[in-house]
Amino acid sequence: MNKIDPWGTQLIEDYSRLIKDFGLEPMQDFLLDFPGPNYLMKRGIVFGGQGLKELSAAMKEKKPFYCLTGIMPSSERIHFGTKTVIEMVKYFQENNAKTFVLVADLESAATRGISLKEARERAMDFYIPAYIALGLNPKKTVFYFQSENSEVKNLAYLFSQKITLNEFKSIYGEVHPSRILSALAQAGDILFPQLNEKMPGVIPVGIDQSPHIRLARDIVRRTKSEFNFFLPSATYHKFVPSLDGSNKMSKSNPNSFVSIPEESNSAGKKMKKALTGGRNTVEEQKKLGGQPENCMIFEMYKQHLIEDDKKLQQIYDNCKAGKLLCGQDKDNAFELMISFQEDFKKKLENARKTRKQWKFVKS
């Protein structure tokens, strides 16, 4: 059986059933209704969400609606899972999302032992910049730290009186005080555009985290009265597997995945060693073809590395084919992630110069 945890490391299975079990929203019933839908809803790498009914006649409708992800300032890296949010954010602002993002500088003390101060300059040092070296605009967002922002620490105590322990133990299992205050907190933040104008809202995440949608999504049915929010929305997207091919989130093993930034040749030789699709021998492979659904240097082309569905296309069709080897997919891959890493840098470091264009709000 499926499990989803925010705090785990266990990989998904079988998505489709995710989708039953949890009472989710297909995305490939809704890729008509977006507006030209980005190649991760294309490809099933967003394969999932909740309200996007609501989200896309919004849209569609050119009504107003905004856009909220978050920084956990824990590390000096990023994980390519964090680029397909990013992707995500890009895709809904460059639909006019009103966009947020909110520096969770307070969850990151209560949990992973940052002080406020060492998150504040890992956020403004390297966070804030590789979000915009992903295709964050600066100037149509807005930042946020959550130890600046009282209207989110109330609305986090005023949404404490709407759930119970128990409530709490059946969306997330595990039960800390420090969890729950995060949760909270999270609630607030995903509601907070909402205190300034009534309007939808979508949270693009991954599927990990839907116990935080979820608890945002109840605590809005049980406060209509108070403040009459809108259901927020959100997109899901499938881990990043590991490169070793393991039922582990990539993670979790630090020699099974490439962080952003690394250092080229690292990430390089990375993907050289990454489970493939290939056969026992390069005879066998010429003759029955590759299985490039098993192969984890083809899964980052689908999800991170190439965004042309043509080039794509000729890959897989030349893996099946046998035409292409394992040998020559790996050299092509490695290319692929040198040039990645290399662009990303120059990205960054340009995106340091932007500072006086980020928009910071207090309340």
Ligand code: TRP
The other form holds:
Amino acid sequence: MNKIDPWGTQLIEDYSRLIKDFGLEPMQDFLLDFPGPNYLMKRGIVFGGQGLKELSAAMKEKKPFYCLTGIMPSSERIHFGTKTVIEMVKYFQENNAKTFVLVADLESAATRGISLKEARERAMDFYIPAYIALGLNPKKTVFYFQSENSEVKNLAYLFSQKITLNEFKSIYGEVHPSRILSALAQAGDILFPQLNEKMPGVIPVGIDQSPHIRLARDIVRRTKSEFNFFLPSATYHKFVPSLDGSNKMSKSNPNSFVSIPEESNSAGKKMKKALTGGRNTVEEQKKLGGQPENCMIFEMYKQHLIEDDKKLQQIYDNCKAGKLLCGQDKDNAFELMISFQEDFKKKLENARKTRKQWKFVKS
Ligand code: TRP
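Could the form predicted in complex with tryptophan (TRP) be shown next, to go alongside the form predicted alone?
Below: every chain and molecule of the assembly, starting with the one above.
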């Protein structure tokens, strides 16, 4: 029977070009350096990074390091890619990372026209509790709003001197004043913790966010004499594939992915239509077996719904052997999705009650 490769080579294959083109480090080469890597790292969903050696060394030697992520308060739902970010934050936090979570209210004002007030309300009512519900430890986290952090803003202004418009174009493709401001503020966010303490840090992001990391690393090199920052490290995760099998979940096609939270009716309908690795007929599938490597439901299990490797392997084997057919499998996946969503709702309510514990910094 075929095995799921715990080192995730199958997945890395799809992403090996990205790794080459962008000069990234494959996670599998560093996996043994990290203490107790989580399932995302072992399965190659977090397939690569930058500065992984410095990061893992700090973790192993129990030196100070930080982990930082940003909330874009643009809607009332989050997508499963964000869950992956939070899983990574949780992993680093459990390994003693000083953890920073910022609300990118300036960015949402500049790029989406969301007022600061609105952004604040959404962050307080939904995003921060949602992050906590998904595993962030609020007691060990420092939160801030970009708009209330003058050090971040000051960094953005200083950094604006260090990059040309053409470089911006080559990193981001598209340039627009709002994007430039936001990207500089984001570089400010990424380096802000080091104003207090010079140390390695990690920014876990989807691969689509890698330009921000590149910009921040370029800026670190160019401000060496003024700041002497450590180059920020990053971990990169794969796109969450949309249920119809296209590579990236698209916000413009809400039928192609399930959000957090989502009502069971609509989640069920979407999952029923998902692309699977099934054969043309039941007979054929019983004979030849299914193709979990091409199945979006299996990908959901692997990325989000099943952490237990043995369970995942069992489904894989049963599918390959033609014993588990797609209809049944979709029903099972739907059950898992419902219990995930129910659990999330409960945890969200509980997290809202911890509001007094959230520590915000202003500067
Ligand atoms: N640009 C990010 C987004 O679209 C939000 C963000 C702002 C961020 N500052 C950050 C993410 C710093 C990571 C690190 O979601």
